[in-house]
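Next up: just one chain, as structure tokens, the form predicted alone.
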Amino acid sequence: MRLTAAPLRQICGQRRTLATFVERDIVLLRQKLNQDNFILTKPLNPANRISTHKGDISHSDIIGKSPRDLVTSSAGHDYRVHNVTLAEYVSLTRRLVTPIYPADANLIVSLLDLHPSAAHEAGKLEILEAGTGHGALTLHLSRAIHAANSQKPKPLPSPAPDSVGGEPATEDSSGSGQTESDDALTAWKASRKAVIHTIDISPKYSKHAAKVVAGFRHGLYADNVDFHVGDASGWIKSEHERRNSDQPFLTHAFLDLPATHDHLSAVASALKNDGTLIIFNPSITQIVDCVQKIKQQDIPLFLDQTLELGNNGTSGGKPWDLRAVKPRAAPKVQSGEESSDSVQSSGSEEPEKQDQNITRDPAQTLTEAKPEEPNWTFVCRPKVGERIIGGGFLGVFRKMNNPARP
């Protein structure tokens, strides 16, 4: 007997194949003889229509449509219809605040070094994004975890009218079906391996990122977060007395902040041994201050590397040298006499040996700094090559829970 394939809506258990474009599915149309000309649609509605310099499209001739088929505008004008990838999808949606672009986004998330699992043994993974914007990381982070948590359960079917009378149910019966969907969701939320919460200090931020998760293929990745307005401290506080623990529960943790500094000692207090936290700052003397409010407060937090993003496209994370150093010249100076023939010596110096005080050669008598000692500063410089233009920058920090050492 000969085996055939089954459909493709058998296998998904969707009503539609991948092949087709059907209604609230958002599509790109690029125009056939300039693919620079290209519109993001709204969710299909047949009733809806797409109007352009180049003429008009209804909605109605791109449903049924598979990607790359044409369809042609009111004034003549091909286009060609495409499924929209995520990149372009939060590069291309109307946007409020700047969104982290799909290049900073990737790299991101793989420097948080995410391995989701659904396995029962497997640790559930909890992930802190402050700052939710215009939700493009909160998208790509949720595409991550994705196969960690099971499918949503579906909410119950609303009641048929009585089988005698042709009377609709009861609102008893009508509540009840409603509690047990409620409960049901409820219960699948407790049960995810892995969860995003997102959190802004705006409302209309807050509500227009989570109107851009939910469009993206119909929210196929929106269950996996849950949004929050408010301070991230404060949040963190409030989260610790709900579960009326003070262990922390943060697996990973990203700061988009405008003063990140003063989020550092409750974002630790929540983050597990050898979690992740990534702080973006446009910046780098902010991730300079960082470094230092960790040093004042010791907070058990150690920077594993600072990168530099690019906006040439080509930049994978620029790594800079930064640390907290005791200058090896700073032990000598006994007096204010002194300190003055240092400094006009040290402006009669080589590059090369100025440049020596800051080498991480183990020749030299540079150590890294403690928290205890006064005469410490900054070194702070890109690694290799020349400063690339834009960008910001990445502090990625790891949690210990021996402050002493990293």
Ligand SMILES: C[S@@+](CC[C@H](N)C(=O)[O-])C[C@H]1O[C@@H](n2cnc3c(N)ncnc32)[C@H](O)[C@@H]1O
Contents of the next structure:
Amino acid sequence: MRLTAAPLRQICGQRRTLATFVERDIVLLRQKLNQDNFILTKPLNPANRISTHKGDISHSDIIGKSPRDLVTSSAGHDYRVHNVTLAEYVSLTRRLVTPIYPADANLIVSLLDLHPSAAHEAGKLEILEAGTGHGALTLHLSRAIHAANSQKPKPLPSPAPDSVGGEPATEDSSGSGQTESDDALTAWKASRKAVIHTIDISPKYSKHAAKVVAGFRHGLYADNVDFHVGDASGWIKSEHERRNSDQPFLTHAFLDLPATHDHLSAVASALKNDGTLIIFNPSITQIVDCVQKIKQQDIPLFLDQTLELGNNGTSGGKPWDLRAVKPRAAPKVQSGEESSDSVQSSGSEEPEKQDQNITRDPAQTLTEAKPEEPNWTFVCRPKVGERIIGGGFLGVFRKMNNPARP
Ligand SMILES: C[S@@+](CC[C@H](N)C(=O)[O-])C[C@H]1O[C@@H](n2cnc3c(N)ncnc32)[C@H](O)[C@@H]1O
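Can I get the form predicted in complex with the ligand as well, since the one above is the form predicted alone?
Below is the entire complex, every chain and molecule, led by the chain shown above.
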């Protein structure tokens, strides 16, 4: 019996399957012999090539391949093709501002404690994010709420060609097709059970972030997000006016912008009772400024938690190096450093002996183990010498309608 992959959905006239890459996919290429050499492609287009210092790779060679297949550059170097994860995508896309790093974004999403539901009776989640920046947290938030929303209605097909001249028929004079499409889109937008209002004061950053969000997996998470350009507090004020109500409408808010304390009053006016506001600040003194402002102006927010971010701190996940390796010939041990490695052995050789072959720089002494090789061992230790990323502080606040302080 011949098995064929089930079609997932139609993209640009091509049958998208779970098994193969198609036009407009963005993929990650990792050099087979050097895992640290990787490339995030542009959307695949058969007319395009990637130029690398290891030769050129044609997009058409990638289209039709499956995850983990190999492509060979014009200079004969093999690259493995991978689906790109959200974390890889936000870290590797061209950036104009510093994003929230994936490990920190995951923590923030978890602290927001989002529970999206498509159920009819479920309340609507409205989340404010300011500023949008790179769109990194935007994508993580959108992934978290995605299950709440139905698919956006497809635009109506463009007019059929004129039967005589073969020219496209002119739009009908009333333009009713377009109006219908617009109405359906407006109705669908209003019906979403979860939405992210993301706002940035810079039109340039907002436009770039919208492209970043739309570029991930053919815009999978783009329709949960409304992009706005302007000042965060100004947008909240205009939103109260547009809704013709002073009533709070936000369930959650996240602020990553300068002078956070200046926006607390506006955010509190829009946040529902017990709603969560998280602020990110590079310095702990900025969190103190916020608490001070809350006290001075009697803003109905209560500081629930203060957390330090960063790989060297207590959150975000400390990266470990965990690989099955084959030690090369024993180097001369120059110091006692090596004994700190934690190693498990697969073979008969004494673990202590293998331990000595692992130095602080695994690249110097280890090769990746092949399954058939005897006496392979594990590198199993925190990564050292990595680029330090992240860092900063989170203040987690709750809105309290009851003015009595807890
Ligand atoms: C560090 S970036 C945010 C990064 C973002 N959290 C991410 O994950 O990609 C800060 C952003 O705040 C924006 N910004 C500065 N002042 C603002 C204001 N008053 N209202 C809205 N956005 C503002 C900046 O233009 C900048 O894009």
